[in-house]
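One chain follows as C-alpha cells, the form predicted on its own.
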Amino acid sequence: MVEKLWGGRFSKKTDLSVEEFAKSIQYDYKLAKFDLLGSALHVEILKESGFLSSFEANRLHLGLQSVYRQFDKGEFRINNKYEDIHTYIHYQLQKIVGDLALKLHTARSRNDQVVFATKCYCKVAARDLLRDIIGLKKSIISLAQRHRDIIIPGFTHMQHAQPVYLKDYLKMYVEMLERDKSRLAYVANNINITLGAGALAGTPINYAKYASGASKILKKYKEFSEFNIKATINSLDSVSDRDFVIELLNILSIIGIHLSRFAEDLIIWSTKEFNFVDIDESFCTGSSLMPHKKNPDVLELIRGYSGRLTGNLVSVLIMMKGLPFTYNRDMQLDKEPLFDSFEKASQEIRVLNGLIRTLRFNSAQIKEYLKDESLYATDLVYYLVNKGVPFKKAHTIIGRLVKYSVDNSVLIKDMPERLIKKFSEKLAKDEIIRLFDPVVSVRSKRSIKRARV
C-alpha cells in the first residue's frame, strides 16, 4: 500500500492483512467525481478564508480539472494499491501541482469528504433513476392503451375472482412506479449537502464562506448546477448520519418488491397452463438439455434481486444500529449496498421496459377463461340484491347456486329455469345468463373514476 493520508503518530507499518481487509477504493472509486467535485468547492472556500493565495487556488483548480476530464473521458485509471478513491486522488493531484496538494487538506477531513460525496452519489442516481421509472410508467400506459378492450379474470387468493380490464390491471402497476417516483424524490430532494464538518466538531472557516464559495465553482461544474450546498448545521449530525442512505435502499427494495410482483405474474400467465401473454424470444433463454424450453429467467431474476435489494437494506439497518457517535469505520460499508442496489434496480427496470414493449397478449385464450361462470357470482348477488334481496341472503342463495353447479358438473346456464327457481324464485335464467358477461360485469363497476388510457 502506498503513502496515505495520515500515519505521523505511528511507528510501525499496517500489517498487509490489514490494508487488504480495510481498503475500500475496489468500490468508492464511484465516487470519484463527486470527491473531485467536494476538493474543487474546498480550494475556492480555503481561498476565500485566506488559506490559499489565488496563484495557489488557480493551480489546484487546474490540477483538479485536468484529473475530471481523466475521469469524464474513461482514462481515469484506478490503483488498488490506495485505500480508498480520496487517497488516490490526492496522489493523482500531488502528481501535477506539487506539495501544493498538501494544503487542500486544510481545515477537512475523509470523514466529511465521505458523507459528501455519497450525497452527491445518491442525488444524481436518485436523478437517473427516476428518469428510469418515468420511462417504464410510459411503456406500461402505452401497454394499457393498446389493449384498452381487454377484459381479463380477475384474482384473489390465486383463484377467479371477478372480470377486470386489462388496463386496469396494468395501471395498477402505474399506481406503484407513482408512488415510487414520488418517495425516491422527496427523499432526494431532502438530501442536504454540507461542508464544515471536519472530522466531527467543525472548522475554523466562518460558515458564510462554505456557501459562497461553493456558488461559485458549482457554475463551473454544470453536471451538479441544481445541487444547494451549505455550511453544515450541525457536524457531528453530517458525519454520523447515513438515514439518507438508509431510505433510499428502502425505497430501492419496495421498488424491487413492486417490479418482482409485476414479474410473477407475467411468469405465471406465460405458462402454458394460463398462456395469457408471449414474452417475445428476446428476452427469453433456452435450456441447454431440453431443446422445447422458453424460459422467461429476465423475469425469474428480476424476481430474484427483489431479495438481494432488501438484503441491502438490512445490512446497512443491522451495521447503523448501534453505532456510537459520531463517525466508526463501520460506516464504510454503507457504500456496496448503496451502488448494488441502485445500479440493480436500474437494470431491472431497464430490462422490463424492453420486455413489456414486445409483450403479446393471448386475447382468444383469456376469452375462454372468461367463460367460467363463477367469475359472475358476485355480478348474480347485486342482481338479487336490486330485486329487494338483503345482501347475506342473496350472498347465500347465490353461493348454494354456485356449489350445485360444481357438485354436478353443470353449468348454471344449463340449469332448466325450475331448478334455479328453486334456490330463489326472484332468479330468472334469461336475466342471469346476460350477466355471464364480461363487459357487462367491468361496466356494472361504478366506483371507479377511471382516468382515459
Given for the second form:
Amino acid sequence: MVEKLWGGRFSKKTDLSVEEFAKSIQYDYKLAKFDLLGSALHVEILKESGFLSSFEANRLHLGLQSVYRQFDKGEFRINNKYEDIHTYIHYQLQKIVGDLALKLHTARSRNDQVVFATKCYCKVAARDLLRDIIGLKKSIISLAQRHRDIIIPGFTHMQHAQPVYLKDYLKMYVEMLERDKSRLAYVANNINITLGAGALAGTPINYAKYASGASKILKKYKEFSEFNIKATINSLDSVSDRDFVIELLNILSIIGIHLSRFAEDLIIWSTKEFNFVDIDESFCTGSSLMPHKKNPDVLELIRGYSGRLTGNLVSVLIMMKGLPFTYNRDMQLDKEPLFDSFEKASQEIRVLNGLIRTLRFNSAQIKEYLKDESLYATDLVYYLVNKGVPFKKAHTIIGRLVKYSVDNSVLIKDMPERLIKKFSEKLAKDEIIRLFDPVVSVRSKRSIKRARV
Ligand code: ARG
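Alternative state: the form predicted in complex with ligand ARG, after the form predicted on its own:
Okay, now the whole complex, with that chain kicking things off.
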C-alpha cells in the first residue's frame, strides 16, 4: 500500500489483513471520472476562495485532465496498492504535479467526495438505462404491430380464461416499462448533487463559490454538462444520505421483476406443450448431453437475476438500518450492489431486446388452442344477461353447461338443441355457436379504448 491520506496520527503500519479487508478500489474505480470532475470543481473553488493561485490551479487542472484521459482511454488497471479510487487519483496527480497535489485536499473529505461521485454515477447510469428501456419498448411495440391480428388464449391462474389480442398482451409489458421509465427519470432528476459538506460539518469556503465553480467546470467537462451542482444545504445530511441509492435499487428490482415475469411467459410459451413462440437459435443454448435441446437459458438467467437485483436492494436497506448519523464506513458497501444492479438490468434489457426482435409466433398452433369452447364461457354468460337473465343465474347455467360438456366429453357445438335448452330455454344453439369465435369475443370487449395497434 502507498502512504495513507490519513497517516499522520498513526505510528504503526496498518495490518495487511485490514488493508485487504477495507479497500474498495476493486469496484469504486467506476467512480473515477466523477471523482475527477469533483476534483476539478474543487480546484476551481479553491482558486476562487484564494487557497490556490491561478498558476497552481492551472497546473492542477492540467494534471487532473491527464488522469481523466487515462480513464477515457481505458488505460486504468486496478491497483491494490491504493485504498480507494480517491486515494488512487490523489497519487496519480501527485506523480504529475508533485507536492502541489497535497493542496487539493484543502477543505474536503472523502465522505463528501464519495457521495458526490456516487450521485454523478447514478445520474449517468440512469440516463443510459433509460435509453435501453426505450429501445426495448420500441422492439416490443414493433413485435405487436407485426402480429396485430393474432388472438391468443388469455390465462389467469395458468388456466384458459378468455381470448385476448396478442398485441394487448405485448403492450402490457410496454405499460410496465413505461412506469419503470418514469420512476427512473423522476428519481434520477431529483438527485441533488452537492459539494461542501467536508467530513460532516461544512467547510470554510463560502457556499456561493460552489455553484459558480460548478458552472465553470461543467463547461469544460461536457459529458456532464446537464448536471446541476450546488453547495450542500445540510452537510450532515449530505454525507449520511443513501436514500437515492435505495430508491434506485428499488426501481431496478422492480424492472428485474417485470423482466423476469416476461421471461417466464416466454419460457412457458416456447415449450413443446405450448409451442406459441419460436425463440431464435442465436438466443438459445444447447445441452452437452442431449443433442436435441434448444434451451431458453437467456430467459432463465433474466428470471434468476431478478433475485439478485432484489437482494441488492435488501442488502443496502439492511446495511443502512440503524446506522448512527453521520458517515460510517458501512456505507462503502452500497457501491457493489448499486453498480451490479445497474449493470445487470442494462444487460438484461439489451439481451431481451435482441431476443424480442428475432421472436416468431406460431399462429397456426395458437389457433388450435382457440378452439377450446371454455374460452367463450363468459361470453355465453353475457349472451344470457342480454336476454334478461340475472348475471349470477346466467353464470350458474353456463357453469352447468360447461360441466356437462367436460364430464361427457361432448362439445357444446355438437349437442342437440333440445339438450342445450334443458340448461336454459333462452339458449338458441345457432346464436351461441357464433360466439365461439375469438374475433367476436375480443371485439365484444368495449371497456378498452383501442389505439390503432
Ligand atoms: N472508500 C470510502 C467509501 O466508499 C471513502 C470514504 C472514506 N471515509 C472515511 N472516513 N474513511 O465510503
